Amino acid sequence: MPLPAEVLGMLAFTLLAFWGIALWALTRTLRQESRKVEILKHQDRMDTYSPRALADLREWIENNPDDPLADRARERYNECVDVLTQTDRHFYDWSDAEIERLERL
């Protein structure tokens, strides 16, 4: 007994949606990794946080100074600030003004 057209349509949609999203995600990831490799060919270090993520990390450090992970977070924050101020090419979209405003903790 053949499957109804609605079932076949839903199956086709599901497969296309799954594989479409999977291929898009794979392509995007490979492009990002290729960009990272290109940056690392020109310099030995690369920024590890986006502007928003670094701001969130700084806020967390300031709000949780006694947390057992605060020292480790501070090291990561300072490392990213050092990389941003010492390198020319960045993975994330950092403006010169944003980088100039950064301070080590």
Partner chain sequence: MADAPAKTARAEWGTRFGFLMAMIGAMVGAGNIWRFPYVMGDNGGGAFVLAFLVLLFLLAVPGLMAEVALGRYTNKGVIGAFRDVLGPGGMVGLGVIVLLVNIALMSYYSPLIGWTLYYAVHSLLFTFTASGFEAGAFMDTFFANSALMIGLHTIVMGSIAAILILGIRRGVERLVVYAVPALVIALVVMTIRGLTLPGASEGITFMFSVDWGALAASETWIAALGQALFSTGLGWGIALTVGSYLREYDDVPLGGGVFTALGESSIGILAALAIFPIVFAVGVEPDAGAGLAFVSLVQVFPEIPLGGLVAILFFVGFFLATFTSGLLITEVSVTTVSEETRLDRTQTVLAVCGGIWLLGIPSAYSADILDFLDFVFGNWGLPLATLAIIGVIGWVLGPKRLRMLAVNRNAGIYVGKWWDPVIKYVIPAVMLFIMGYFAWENFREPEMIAGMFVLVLFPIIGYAIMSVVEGRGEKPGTTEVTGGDD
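Definition used throughout: the rigid core is the maximal C-alpha set that superposes within 1.5 Å between two forms. Given the structure is predicted, the values throughout are model-derived calculations rather than measurements. Positions refer to the first chain, counted from 1. What changes on going to the form predicted together with its partner chain:
After superposing the rigid core, the C-alpha of T14 moves by 2 Å or more between the two forms.
Now that the form predicted on its own has been shown, please provide the structure of the form predicted together with its partner chain.
Only a single chain is listed, so you will not see partners or other molecules.
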């Protein structure tokens, strides 16, 4: 019995939506892992936040200076800034101009 076009379409969509995304995520995360390993062979530390995530973190620290976790957040922010300014290979897509504008908190 030939399969109706609607069934074939749904089968293709399902495979793409589940297996497609799962395999994309698997490939992407394993590639990122290889890149991290490569960076850590070259230097002992690595940037921990993307530009967008670090900007979020800074904004949160500035808006919540008395939060019980503000010190820990500040530590993590400063750690990332230090690594970015002291190392030459970065995991995230940081431009030189963005790094120059960074300040410790």
